[in-house]
Each structure stands twice: as structure tokens, then as C-alpha cells.
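Let's start with one chain on its own, the form predicted on its own, as C-alpha cells.
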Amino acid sequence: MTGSTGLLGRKVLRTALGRGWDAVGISRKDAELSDGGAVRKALSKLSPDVVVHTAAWTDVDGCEKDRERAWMVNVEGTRHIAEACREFGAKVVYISTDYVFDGRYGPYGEEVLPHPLNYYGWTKLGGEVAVLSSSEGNLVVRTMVLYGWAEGVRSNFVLWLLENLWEGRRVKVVTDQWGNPTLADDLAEAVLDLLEAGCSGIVNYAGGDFWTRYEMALEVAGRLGVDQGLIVPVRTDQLGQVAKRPLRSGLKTWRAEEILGRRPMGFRKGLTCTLTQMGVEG
């Protein structure tokens, strides 16, 4: 699995090992994604049956400013993974994003044609094309607003909220971005379950609630028992971000629910899991 030092990569690796799988993580120090030879060499040593490709450059504004790097990592890097896996007869599971859509008419099902608003979205769509065109047995799992805790991983929206609200700092949170907040632990379980079910093509898996970022922030403040007045409501266009963001986004998860026989975890339960792992609750 790629991206083994990131939040989702760690969760997938831990979950796979917990199921008794012979799982190994590959990080950037093992192979730079943009280096096709290094990728092939790293995978040839492992001879994997499946590669779960969680690694990506996810800095949305960074991708907008440095398009060459974004393309090399997110598209060319994914193509290198897909080509090597095709050569070795391995299946690819590619983690993608709701940012392949423009956020005008969400939530979106798997059948909707993508139309990204920003360059990050275009690179993730390019990665999808590379994976799906390489083998009809490959799987793309689209998700969004990933959150959760693991020691040493970089921050995400929920951890950023927790840190600032604990310290009594005011935060600006958008009221006009909708989506499904997704607990990384729940997504990791779903990815492995979809693999065990033999899925291919595109499957959406995102959290069971459809909330704004502002509603998420209010829930976090309420759980911590801090003043909700610390949360300053703003519109996305007031933040001056480099890249455009999809507003009414979201992912429909009906296909995954039918395959797995369950709904994705809701935000309140996911927040409880996160706080418990951090030693705040439980």
C-alpha cells in the first residue's frame, strides 16, 4: 500500500494486519511516485496481489500553484503504479475524491460525469482514468472530508478545529460547503470489505451525514463544551483561496451500502471514535 505514513494509509495498513493479511506499506522514502523506475522496483520486490494507492498530493491550493508537480505526483505517479501492477498481475485500489465534481448539484452518484473546478480535481480525475484504463478489475473509491487521528499524521479539518477550540482561538468556518465527513477508520474498513467482495469500477464511500463545515464545527464545539461563538461563519468567497472549491458537493453511497449491507458511519459517532483515540473520551 502506498502512502503508509498518512492518515488513511496507516488506518488501512493497521486494519489489514488486524485481519491477518500480509500487508506492507510503501512510503515516499521507499519510492518517489513520479519516478516510474523506482515505483516498479519497489513493487517488484513485494510481488503484491493488491496495491491500495492512498498516496497523493492533496494540498488543493498548492496543486493550483504548482501544476507540474501536481500532475507528476497525482497523475503520472498513479499511472506508474497502475502500469507496474498490470505487469505483475496485481489489482489497484485508488482513493479518489469528490473534487472530481464541480459541486453544483451534489450529492453525486457514481454514474455522474465528472467536471472538476480546480487543478487538484483534474489530477485526481486523471488518476482515475489511469487506473480504470489499465485494468477492468481495478477499483476507484471516491471519498471526501476525511478526518481522524493517528499519532504523527498531519492535521485535517476536525483536528484543526479541536486544536483551535481547545485553545480558545476563534476560527473562520464556511457555511456554504456541503459534504459527507468521513472517518478514516470507517473508510479503511470499507476499502478492505470492497476488496473482499471483489468490487471493480467506481464506488463511492463517504460518511453517513450530509453537513456543512459550519455544522461540523458547531458539533465539535458542543462536544468539547466550548463557546460556539468562537466559530465565525463565513462564505467560501471571503477566504481568498487560490483554488475554487465545490460548494454543494457530497457523494451518494447507495452502491456501497448495497454491497456491504451497512451505512457509512455518521459524524457524531466518528467524532466520538476520534476523541476516544486521542484519549479525550472513553
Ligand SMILES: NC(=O)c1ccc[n+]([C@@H]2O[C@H](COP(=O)([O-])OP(=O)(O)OC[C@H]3O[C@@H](n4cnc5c(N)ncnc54)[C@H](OP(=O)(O)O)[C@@H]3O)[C@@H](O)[C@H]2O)c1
Given for the second form:
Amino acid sequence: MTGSTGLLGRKVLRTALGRGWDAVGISRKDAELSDGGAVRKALSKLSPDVVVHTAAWTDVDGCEKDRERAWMVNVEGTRHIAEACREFGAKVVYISTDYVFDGRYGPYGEEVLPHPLNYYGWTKLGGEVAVLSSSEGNLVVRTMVLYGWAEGVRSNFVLWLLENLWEGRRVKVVTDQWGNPTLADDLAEAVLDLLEAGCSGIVNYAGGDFWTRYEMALEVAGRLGVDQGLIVPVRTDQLGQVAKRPLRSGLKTWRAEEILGRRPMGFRKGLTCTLTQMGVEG
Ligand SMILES: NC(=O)c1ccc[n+]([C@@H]2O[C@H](COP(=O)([O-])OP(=O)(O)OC[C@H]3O[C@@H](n4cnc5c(N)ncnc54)[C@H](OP(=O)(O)O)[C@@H]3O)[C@@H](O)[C@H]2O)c1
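Requested next: the structure of the form predicted in complex with this ligand (the form predicted on its own having been shown above).
Starting with the chain above, the whole complex follows.
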């Protein structure tokens, strides 16, 4: 599993170990993705059956500004993983994103032709192509708005809300971005279940609620019992972000639901899990 210091990587590793799998985390120290030789060496030492590739440069505005680095890490890095896995006979599970879509007509099913709005989205799409063209057995799991908590993890949308609202600070939150907030723990379980079910191709897995970021923020404020007036509604074009964001995004998860026999976790339950892990509730 790559990206062992990231949010999803930690959750996948913990979940796999909890299931008794012989799982090992690969961090940037073990293998810098843009270095094909380092990737090959790290994987040849482990000779894995499966590599869950969660590592990526996930800074959307950073990718827009430094396109060369974004391409080297997210596309070439993924190609290095896919090529080494083909050589060693391992399956790749690649974590991709709703940002491969432009957000005009979401929520999106797996069959919709991608059309990214920003460079991060293009690089994640390039990673999909590298993985799917490398072996028919490989799997791409598309997800979105990941949140969750783990010791020392870098911030995400929900943690950012919690940190600011707790301190009584006002936050600007967009009212025009729709999507499915996804608890990383729930996604980690789903990724391993999809693997056990022998899936290949593209499968969407994202949270069970289709909300705006503003609605998510109101829910978080309500749960903390803080003044909802701290949340200042804004439009995306008022934020002046470097990279464009898909607005009406979202992922349809029917394929995953049919395979797994369950609905993805909704936001309220996911928030409860997060607060419990942080020692705030429960
Ligand atoms: N976050 C979201 O909302 C979201 C939504 C949809 C899809 N995804 C996808 O889901 C996956 C996991 O996301 P996440 O939120 O868990 O990401 P994250 O917390 O940002 O973690 C990214 C991981 O990738 C590693 N990494 C970055 N650049 C690297 C490089 N050049 N060489 C080796 N490792 C490198 C990081 O290592 P360091 O700690 O050393 O930097 C970290 O372990 C990503 O593929 C992302 O594209 C995320």
C-alpha cells in the first residue's frame, strides 16, 4: 500500500492489518514515486500480490502551479507502480477522484466520459489510464471529499471545520459545490471488500449523502453546538482559488452497492465516527 503517511493510506493499512492481511505500508521515504528505480526496488523487495496505490500529490492548487511536478508524481509515479506490478504479477488498486469530471452534470456514473477542469484532475485521469492500460485485472476506485481523523494526519475539509468552529472562528464555505463527503475509514473497508470480490475496471465509492459543502458545515456546527452564524456562505468564484473546482459533482455508487450489498456511510454517521476517534464523543 502506497501513501502510508496519508489519511486514506493509514486507514487502508489499519483495516487490512485488522483483517489479518499481511499488509505493508510504503511511504515517500521507501519510494519517491517519480523515481521509477526506487519504486521498482521497493516493490521487488516486497513482491506483493496487490498494491493499493493511495499516494498522490493531492494539493489541487499546487498541481495547477507546478504542473511538471504534478505530472511526475501523479501520472509517471502511477505508471511506475503499474509497470512494476505487471512485472511482479501484482494487481493495482488505484484511488482516483471525481475531479476527472467538470462538475456540470453530476452525480456521475462510471460510464461517463471524463473531462477534468483542472490540472490535478488531468493528472489523476492520466494515472487511471496508466493503471487500466497496464493490466485488465487492475481496479480504479473513484472517490471524493475524503475526511476522517488519524494521529498526525494533515487537515481535510471536516477537520478544518472542526478546528475553526471549535475556536469560534468564522469560516467561508461554498454553497455551490455539491458532492458526497466520504469517510476514509468507510472507503478503506470498501476498497478491501472490492478487492476480495475480485473487481476490476472502474468502481465509484463515495459517501451516502449528496450535499453542498455549506450543508456539511451547518451539520458540523450543529453537532458541536456552535453558532451556525460562524459559517459565512460564499460562491466558489469569490474564493479566488488558483485551480477551477467542479461544482455540481458527485459520484453514483450503484455498481459498488450491488457488489458490496450495502450503502456507503452517510455524513452524520461518519461525523460521529470521526468525533469518537478524536475522543470528543462516545
Ligand atoms: N482528499 C480527497 O478529498 C480525495 C478525493 C478524491 C480522491 N482522492 C485520492 O485519494 C488518495 C488518498 O488521498 P489522501 O487524502 O489520503 O491523500 P494525502 O493525505 O494527501 O496523502 C497522500 C500520500 O501520498 C504521499 N505522496 C505524495 N507525494 C509523493 C511522492 N512524490 N512520492 C511518494 N509518496 C508521495 C504522501 O506522502 P507525504 O506524507 O510524505 O507527503 C502521503 O502519504 C489520493 O490518490 C487522492 O488523489 C483524495
